[in-house]
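As structure tokens, one chain now follows by itself in the form predicted on its own.
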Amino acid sequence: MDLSLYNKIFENRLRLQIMSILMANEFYDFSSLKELLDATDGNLASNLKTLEKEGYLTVEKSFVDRKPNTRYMKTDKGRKAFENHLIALENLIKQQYK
């Protein structure tokens, strides 16, 4: 079975969820991700950092009404890695029904 497209980065549930959200949205901010995923600050931050280090997302920091606002956007590399991972999962599922 060919699992060359399978990506271990997305084995983590939270990272999989983060990328799913970023695939469906142009960007998402830290507070909204935290609320939607019901994640702690530390857990969310460390998983976002992992995705950033891989080059799968970019970070944009700004101020909104004098409050810090951190937005995350998927990169082309992140989009492609996620799409490939989904293909690998689909292939894995198809193998189970042969």
Second form
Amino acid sequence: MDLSLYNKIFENRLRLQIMSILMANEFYDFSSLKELLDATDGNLASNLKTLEKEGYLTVEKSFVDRKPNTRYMKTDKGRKAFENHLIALENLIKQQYK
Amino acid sequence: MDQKDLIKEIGHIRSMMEKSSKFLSISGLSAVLIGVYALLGASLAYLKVYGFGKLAYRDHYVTDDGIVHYLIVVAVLVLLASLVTGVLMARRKAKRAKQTIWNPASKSMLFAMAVPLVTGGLLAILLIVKGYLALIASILLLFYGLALVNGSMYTFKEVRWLGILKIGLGLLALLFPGYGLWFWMAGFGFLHIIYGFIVYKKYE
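Right, the form predicted on its own is done; let's see the coordinates for the form predicted together with the partner chain.
The next block holds the full complex; its first chain is the one shown before.
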């Protein structure tokens, strides 16, 4: 059983969900993520930081109506990692059917 | 992790992908109400043009003075009532899911709909100004249908079919001049009502 694709980073529920959202959208901003995930600022920010450090997403800071607006985008590396993680989950499920 | 956890995990992924990219707060019941408004508006228009008399006689032609103004006022009132109903009921539905109606998915949906909608609206105004009144019902159905098909990427997949049917009715309306009002009632009235019931039954 090849578990090399399984990604510990995505063991955290919030990180998995953040990455799911970024997979389905070109970009997503901090406050929309917060609303959708029902997470606290601190928790969300620290997990976004982890994903950024891994090189799975990029951050783009700008101002809209003089309010800070932070947008997040997946990187190619992040997309690949997420797809591999899905394959690993799929393999795990298949294995249990055997 | 056992089987159940894994399937739950994948469920979370699916639900996040869908929730983040699709605007699902549109209320089915609001579509039913909007259909009813359209039928009420169309009845007012019918009574004004044909009166209470027998079917075969018109009291007026649409081109008579005052009639067009009356019809425009009715249409604008129907549009405003529909917008207010749609927004308020979507807001209520979103609140129950602890969400707002102004989010990336709703923005994408509105943006996708805006170009066909504004084009169709402006075209209708130009046609009224130029006096091509026979085309209005058809044009409104066609462009609204196109807007729905475009916007359907960001909401319930049923919206796509609603749009395609409206486009079909819009084209048929051109084939049968003089029956614009009936096609308009079928498209904006009955289709909205049927669509609303389907979405309400299926998702609410």
